[in-house]
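Shown here is one chain on its own, the form predicted on its own, set out as structure tokens.
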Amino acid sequence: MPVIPIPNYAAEVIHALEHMGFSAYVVGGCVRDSLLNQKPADWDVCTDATPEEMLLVFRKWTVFKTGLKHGTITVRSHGRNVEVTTFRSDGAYSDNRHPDAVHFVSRIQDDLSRRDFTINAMAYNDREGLVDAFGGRQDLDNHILRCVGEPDVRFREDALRILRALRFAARFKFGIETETAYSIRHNRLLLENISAERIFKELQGILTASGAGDMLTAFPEVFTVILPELTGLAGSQNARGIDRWVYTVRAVQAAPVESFPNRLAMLMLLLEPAAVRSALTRLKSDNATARFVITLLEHLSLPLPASRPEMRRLIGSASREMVQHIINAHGMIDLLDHRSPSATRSASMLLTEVLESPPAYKVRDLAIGGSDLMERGSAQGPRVGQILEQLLREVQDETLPNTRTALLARASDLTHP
């Protein structure tokens, strides 16, 4: 029987409930992660105490009634939040996402039976040890993801579990049990009932997992439901005779595993710009991610800067960090296409050289500003901006030094040719 060291702040919540005669356990992800020798992010507790009884037990504690009607409160213990939920079973799921009603029950096994996957359907306390009614520990040992009960029932209750299955399998590099995998494919269209925000979040979890490529390879039909723009990639070949979906998966795997924007861009690598924008809008991507993806893909279709002026202009229009991502992405494509990396290496050295020289990437980097031109009567109104842009181009071209004296003299020439 495994021993799970429960941190003090969660253990005291359990002890408070047990002191009043109730049963209580840590449950779900914290048990799973502990058995995998990973540090849980959160420790959730479940109990046979009803919501009203929980409020009585913790009447002297700081309590947030976060989901009281569904049996959940959040208790503040030693500066940490612990979610405490009454054992429950769920009613019908008419919207393929949320139960229409919940029913409080007295047995931990009944509560575990409503959960999604066996590896998430385990509970533990120091008195009873591990409660594992559905073989979750064995599935952990065998690196298998399996639904609790009938997979079709689980996915029809909550279609988001389809993407959660892919996320957990990708995160832990688990295989998906045959019946569960069949049900994922069979019920994939239910994902059309899930909000874009939830899909986007799950997609982030899948793509930033080490096993993302395995899930993309095994379930292309699921990804075309949430990203219809990808339809047609599987089964079609690029100019080198490689299946375009296989190529896409390789590109995703080559991108940094911790960078969702990079991996999302690689997932959309073969799409037209209009399709990329449409997909990001429909998924309700945050602005920073959308801007990153669009910028990276745009510059992958363009040659890398081959001179210091070109590199300075690219830094000015994108940013130093973005230019590095662009160069890295070009390098990945070089490898995928078995292409000489000479241009990428040259651009990388050029970037280093430019960054070590005095910066003049944007107008604000110039040694003078618009107020200097106006004070000297060199220009007024829109002409101020036009002169500054011309000065920036000449500084970037290295035909004009970025000094106050030189810039003011050149501004005077531009004003009085």
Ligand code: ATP
Given for the second form:
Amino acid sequence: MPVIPIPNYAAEVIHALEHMGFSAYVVGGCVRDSLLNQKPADWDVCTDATPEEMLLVFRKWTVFKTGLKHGTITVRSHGRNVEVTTFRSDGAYSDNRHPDAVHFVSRIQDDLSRRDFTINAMAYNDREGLVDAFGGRQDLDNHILRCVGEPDVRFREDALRILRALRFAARFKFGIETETAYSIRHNRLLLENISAERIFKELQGILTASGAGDMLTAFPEVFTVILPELTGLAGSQNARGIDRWVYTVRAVQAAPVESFPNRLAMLMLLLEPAAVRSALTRLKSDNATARFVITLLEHLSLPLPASRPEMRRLIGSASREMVQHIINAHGMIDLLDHRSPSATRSASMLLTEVLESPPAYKVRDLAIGGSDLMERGSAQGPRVGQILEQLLREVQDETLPNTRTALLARASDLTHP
Ligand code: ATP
Ligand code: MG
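If the one shown is the form predicted on its own, what is the structure of the form predicted in complex with this ligand?
Next comes the full complex, this chain leading.
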């Protein structure tokens, strides 16, 4: 029997329930991660105490009634949050996502049977050890992701589980059991009933997992349901005779694994700008991610800066972090296309060089400002901005030093030619 070291703050929650005669276990992700020797993100507890009984047990603790209707409260323990949920079985699902009603039950086995995958359907406490009603431990050992119960039934109940399956398999680099995999493909259109926000969140989890490429390769038809713009890539070839989906997957894998914006951009590498925009809007992407993806792809279709002035202008229009991402992505594509990396290398050196010299990216980097021009009567209104822009261009071109004297003299030349 495995022994799972439950951190004190969660163990005390369990003991408080046991002390009042209830049974309680840590359950789900924390049990799975512990058995994999990984550090759980959080520790969830389940119990046969009803919601009212839980509120009594924890009446002297700080409690948030987060999901009381569904039997969940959050208990503050040693400065940490522990979610405590009454054993429950879910009623019918008529919308492919939410149970119409939840029923509280008294047996842990019945609670475990509503959970999505065998590796997520284990519970543990110090008295009884591991409760593993569906062979989760064996599946963990064999690196297999498998539904609890009939896959078709489980995916029809809640289609989000289709993406959860890909996310967990990608994260742990597990294979998906044959019947579960078949059912994922068979039920993929049910994802159309799932909200964009949930889909976007799961897509993030899948793309930033080490096994993302395996899932993209194995389930292209699932990804075209959530991103119809990708339809037609699989089965069509680029100029070098490479399947466009294969190429896309390679690009995703080459992007830094922890960076969702970079990986999402690579997933959309072969799409037209209009398709990228409409996909990001439909998926309700947050603005920062959307802006990143659009900017990166836009600059990937342009040549990299080849001189210091061009590099300064690029930093002025994107940010320096973005410029670094643009250069990195160009480097990746060089490799994918077996193209000489020399332009990318020079751009990289230019960036270092420019960043080491005094900044001249935006008008605010100039040694004078608009008020200097107005005070001297050199210019008024929109002309002020135009002159500053001209001065910036010349400083970036290194034909004008960025000093007050030089800038004021040049400004006066520009106003009184
Ligand atoms: P993570 O580390 O990603 O949080 P997790 O296993 O804790 O993984 P959660 O989404 O936090 O995943 O859910 C906690 C547990 O609740 C799961 O382990 C699983 O047992 C159950 N669960 C969550 N979502 C579903 C679902 N859609 N269908 C069935 N069971 C679910
Ligand atoms: Mg969790």
